[in-house]
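We begin with a single chain expressed as structure tokens, specifically the form predicted on its own.
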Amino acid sequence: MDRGRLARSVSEFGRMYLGNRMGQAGLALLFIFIGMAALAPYLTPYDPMYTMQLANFRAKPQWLDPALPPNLYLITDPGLPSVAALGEWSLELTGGSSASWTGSEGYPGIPLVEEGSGPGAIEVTGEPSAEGTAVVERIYQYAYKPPRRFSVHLAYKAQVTGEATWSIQVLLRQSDGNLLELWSSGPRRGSQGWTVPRPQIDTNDAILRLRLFNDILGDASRMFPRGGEYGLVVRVSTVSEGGTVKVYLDDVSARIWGESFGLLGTDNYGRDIFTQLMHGSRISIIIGIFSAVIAVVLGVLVGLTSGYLGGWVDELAMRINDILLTIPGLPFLIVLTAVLGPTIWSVIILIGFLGWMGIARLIRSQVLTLKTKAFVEASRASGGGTWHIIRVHLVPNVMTMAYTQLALTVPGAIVTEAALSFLGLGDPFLQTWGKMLHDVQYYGAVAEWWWAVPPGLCIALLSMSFVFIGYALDDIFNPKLRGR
């Protein structure tokens, strides 16, 4: 076929396809999901699996209830990188105490656990033979519903010469003026290296509890019962008995964990559901297309050889076909996945190898009709070999059916992968729509429709796009359907 004729054929195919409304709808849907897959890293800056604690667990979408608190980070410069960072704090000094910014000290962090901010800290100095108190307070406005979770983090260090006593308190000044103690070091003597508080739970008052990385936590609904002006207070008390004491404060941060986040909220680990939805489109498209390609290639090969060669080859191929068709597909796939491991490539190969049987029967029936045609008989009479006839005469005539079957096989592969992931047999290191549905069921979040509905809807729409494309191709390639 020369280039001009090929160009005319492609142009005619495009005209016929774009004139098919079902084909237009399928192509539009497919382009939407391809766009989601391609733009996922740019529209969603988080990792769908490993970026956790973005907000409180199972936070709702931001548009659902504007009165729900978003993430509120109350300290702008927790690492105190410069003297200007003291501007957001108010200082109140009594007795023999002074407070200033220092660049010679800074929290170095904990290796493999927590990264420190480096130089820059608040230095509280107690004068010799004197008692003093330094109160550092950050005031802010709160105007939302009571949150469920609030955390405070700080690091401290003490340098003592001679005899001196020091203590640190972290308090919350509520809107009614009440001071609520979150943590207290108690009276301490002697020097102490950089330390992060490890609060003990008061068995009589469950307001404090411990979290990973030792943040100070409180029952936020009791801390912020109403809107108003609140203050985070760090009080340092020093008693110098002829010696000197310097207390350093660094990495002072406070966070009200969002009860609302993003377009679709968060899951049980605080991961962004919208990010999971966007990245899930990539896996579904890859699995659907690659599995369908494997199934169609196998189906075409088996159907061609079985239909043309006939005899014992046809008998053996069709009996194997019948046996595989009688085996329940999903249970068999579950067993094989458990044996081979739930990686994405094993899932693709298994779905492809278990999806060729129906295609093989269709191709075989087409080949049985084609091999009696005059052009095949003429080729055989002129000395054409078996593989020459299959390659030159039969393959081009069954490819239109293969294209149609390819489009119609993708939805089945997508739904099968979703079923495996829903049952917990998908790749554990990849976020898919099926895994999202598994998490919804596992954590009992069916009532949270903004989490449960989008992945199911995406599976249905992506499958529908390939079904529409398949029907459109069938209308174009099948003259009988086109005539109707």
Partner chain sequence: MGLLSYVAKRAAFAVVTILIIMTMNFVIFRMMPGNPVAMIADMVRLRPEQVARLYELFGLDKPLWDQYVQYMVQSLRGFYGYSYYSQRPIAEDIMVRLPNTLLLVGTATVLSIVIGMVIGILAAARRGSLVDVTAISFGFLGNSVPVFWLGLILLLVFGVDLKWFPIRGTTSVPAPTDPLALVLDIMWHMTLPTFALVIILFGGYALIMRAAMIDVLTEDYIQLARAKGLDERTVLYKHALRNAMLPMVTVIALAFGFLLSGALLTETVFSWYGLGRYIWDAILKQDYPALQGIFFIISVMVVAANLIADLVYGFLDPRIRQE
Given for the second form:
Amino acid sequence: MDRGRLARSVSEFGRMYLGNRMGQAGLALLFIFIGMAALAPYLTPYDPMYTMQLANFRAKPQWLDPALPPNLYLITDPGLPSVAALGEWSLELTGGSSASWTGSEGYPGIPLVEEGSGPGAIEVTGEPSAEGTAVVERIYQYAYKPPRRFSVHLAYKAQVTGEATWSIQVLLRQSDGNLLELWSSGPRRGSQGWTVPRPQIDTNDAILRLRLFNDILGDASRMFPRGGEYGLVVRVSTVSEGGTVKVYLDDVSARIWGESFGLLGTDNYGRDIFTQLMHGSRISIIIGIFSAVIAVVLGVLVGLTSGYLGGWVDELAMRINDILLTIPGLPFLIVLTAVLGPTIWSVIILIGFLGWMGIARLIRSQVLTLKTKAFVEASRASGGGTWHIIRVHLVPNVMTMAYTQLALTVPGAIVTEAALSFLGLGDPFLQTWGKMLHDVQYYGAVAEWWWAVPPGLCIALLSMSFVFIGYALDDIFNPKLRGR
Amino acid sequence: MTALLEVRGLKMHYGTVKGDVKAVDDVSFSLEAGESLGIAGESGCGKTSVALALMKLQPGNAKFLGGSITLDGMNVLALDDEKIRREVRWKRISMVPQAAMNALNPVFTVKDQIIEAILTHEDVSEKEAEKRTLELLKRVGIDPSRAGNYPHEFSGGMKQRAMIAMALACNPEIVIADEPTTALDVIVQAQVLKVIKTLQRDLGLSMILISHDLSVVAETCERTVIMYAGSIVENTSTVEMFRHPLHPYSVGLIGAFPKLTGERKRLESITGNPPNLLDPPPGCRFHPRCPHARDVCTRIVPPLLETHENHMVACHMVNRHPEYR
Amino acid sequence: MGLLSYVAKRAAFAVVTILIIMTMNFVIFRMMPGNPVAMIADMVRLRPEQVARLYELFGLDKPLWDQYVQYMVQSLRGFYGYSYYSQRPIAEDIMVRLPNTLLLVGTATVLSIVIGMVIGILAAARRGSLVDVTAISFGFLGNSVPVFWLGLILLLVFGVDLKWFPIRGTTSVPAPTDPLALVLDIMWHMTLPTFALVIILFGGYALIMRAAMIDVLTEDYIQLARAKGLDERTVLYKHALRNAMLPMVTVIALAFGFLLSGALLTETVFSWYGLGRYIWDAILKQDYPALQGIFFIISVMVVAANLIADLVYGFLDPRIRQE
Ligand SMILES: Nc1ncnc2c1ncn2[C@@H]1O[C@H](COP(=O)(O)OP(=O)(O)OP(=O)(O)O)[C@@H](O)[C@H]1O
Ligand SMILES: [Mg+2]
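Please show me the structure of the same protein in the form predicted in complex with its partner chain, now that we have looked at it in the form predicted on its own.
Up next: the whole complex, starting with the chain shown before.
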């Protein structure tokens, strides 16, 4: 085929395709998903798999209920980098204590675990031979429904010379004036390098819940039962029996974990569901297309050879075909992936290798009809070799069917992969749409429709786009159906 | 005397995405009681379309654009479907369809399919219908013991005969045989034609026999109609047609047809191909292939006129010069 | 080829298929991470002589060929090994759940085939009508919508939100003792899973039926039937349907595997006490022998369904029945 004719037939095809309503719809849908896949990293800053704890686990979407607390950080400037940062705290001193900002100390962090904010800390000094307390308090107006999780972080250090004890308490002053002790270091003697409370001050800690609420099932909603003025109080007490004591506080932060987050909320690990949805399109498109390509290539190869050669080759190929068609696909895939290990590539290859049978039959019957056509006979009579005939006469004629089949095989592959992932046989390192539905099922989150609905809808729409494209191609390539 | 079946100016087109296929354009002919009429013409010239229209069995995309079909004074085209179904189809007009090979339903026995036709139109007992069926089969030369067979157990000729038996099941006045012998080998073809001819004579049937094979028509029919690209070009008795064809197309067609007498007066065959009916040539549809075409032929559709007694032809040249032969 | 030799041929094909499936199962069994004995020994910490005894029991000390023969014989006797997890014979585990799966699958099959066929026939008879559009749309939906997701949505709407149907289980707990009440209770629990399956499946059947009917309706014998003056009902339901049924029978059998898979997924969603739920648990617990056992049972069911379809086909099509 020379250039001009090729160009003309391509543009002819384009015109027919774009004139097909189903074709238009399919292509438009597909473009949306391809855009989603390409832009996923720009649409969301997070990683679908590894960015956890973005909010409380299973937070709702932000637009769902504005009264739900988003992620709230009570302290604006926890690192205390300058004296100005002290401004958000109110300070109350009793006895022989003084408190001030210092730039010469600062929480350096714990290697490999967390970073510290560096220089800048609150310094509480206990006068020699005196008792005193320094209370710093951060007042916060809380105006949302009760949260489920609340955590406080702080780092502290004590420098003692001579005889002195010190203690640190973290308290929450509730709107009704009640003071809840969240953590206490207890009276301590001696110096202490930079450290953090352990276990962390977090309502996720069962011991803390038990102590605070006498109820292991209680949560932070009992700390912030209603809107109003709350205060985070850090009280440093010093008792000097002649010695001096200096207590440093740094990185004091408190977080009310968001009950609402992002467009679609968070999953059980506090990962962003919207991010997972966007990135899921990549995996589904890749799996769908790659396994369909494998299936179609295999189907075309088998169909061509067995249709063209006939005889025992055909017989054998068709019997194998029959048997593979009889074997129930999904259960077989389940056993194979379970045993071979579920990586994305094994899933792609297995789906491809179990999907060629129907295509091979179609191609074969097409070849059988073509074989009787005059031009093939003529070519054979004039001494054309088998591969020559297959390449020159048969392949171009079955290609249109192959493209149609390609489009029509993708949805099956997408849905099958989703089913495997749903059953827990997906690639453990990828968060696919099917895996998202697995999580919904596993964590019993059906009622959270913003989590349960979108992945399936995406699977359905993406598959549907290929179904539309396939039927449009069929309409164009298969003139028998034209004029329907 | 009015004819049994009278077709006047029938015009039927098929709507397709590419435009209208003008398959039947201004077709007129009539059929007397007991007469056998042959319609001949190349493949695709609209013979089957005419036949189907007579029973209003046209495909879904067909459009009637004019004309009338009168059966015994009754306008068939104006009848509603239910009435046609009950009173015309098979009862008055039956047919042996083209591809009779595939016209028998593979999942029912031959006998049952014939009985079904009888029971649909006549109020007789099943026993009675079966008896008649077996008689009919015997008549067309099929051993009644094979009546209970399925179609695939019949040979091609037997299927054709069975179809003929079925066509006669309700004693119709008119039988349309559309290419009744095309798929058969020569010997079986001759046998089937003989059955048809005998039955037509014995039963006094009117028959329309459609074929692209002139010899079949010549052998079987009293009258011959030649169609070209959706219209009738010539209509006369078979004898006259073969002795003195008038239309250049008929002349070519019959010239190409080996004379049994061995006399080879005209052996001019027709050059070119029949037109695409999506966009047939204006004027006389035959003019691009006609050796005698004049300017008028490219512009004006020639009417079918009786230029000689009992001999109708649609050709400007012949109409103008009746003596031209 | 007479009916008898046809049946023999199909039956032989079924047997060969099952043997091949068993062989594949054996091969997969050999590929499993760690062999079953190592797996059990790992779990319960056995003494060396106990391990040796287990090797003997599983036949793993014998040559590969003997192991193969033993495997085949055991499978044929209905022994598929022990579940890693429940430590019980897998056949027993399966037999407890199989009736529930069959109940769900059977109901969904019958409903979706009947609905699909009726809609397919009507769609073919009235191209472009509402029925036709419905058939095509649901055909497309069935190709693209994951059945387990549809299940989740139905559960969400009709179970969680509207509370019309139970959200889990095969019966209420405790199950009603009165037989009639029990039947009603099971039907009530079955409604949503069956509905999900039927919605996904019937469109496909409708499309196939529609295509078969459209194909048949262009046949010459249909035109002849009309020419004979038969009314449209007779043409459609007697002459066309009988012929269009033939491809349908094969397709129904082939689609049976698809349907079973769908049922397994649906069971998972609705915590239906059947094989699907068993698969879900087996995957979570990496209970490979259990998965294999299920695969085998399901394959046998599908092969049997195909054999039945072949026989029905032979019965419906005189071209095979006689000669
Ligand atoms: N349903 C249809 N839609 C569109 N075109 C049609 C349809 N049926 C027939 N035709 C066209 O109408 C023309 C006449 O067809 P018809 O079957 O009447 O020809 P014919 O003379 O019987 O040919 P043959 O000898 O091959 O049977 C042909 O060109 C055919 O392609
Ligand atoms: Mg014809």
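Basically, rigid core = biggest C-alpha set you can superpose within 1.5 Å across the two forms. As the structure is a computational prediction, the values presented were derived from the model and not from experiment. Numbering follows the first chain given and starts at 1.
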Checklist line | Threshold 2 Å Cα movement between the two forms for G177, core superposed | finding: yes
Notebook entry, point to check: Core-aligned, does T161 move its Cα 2 Å or more between the two forms?
Noted result: no
Item checked: Cα displacement of V83 between the two forms reaching 2 Å, rigid core superposed -> yes
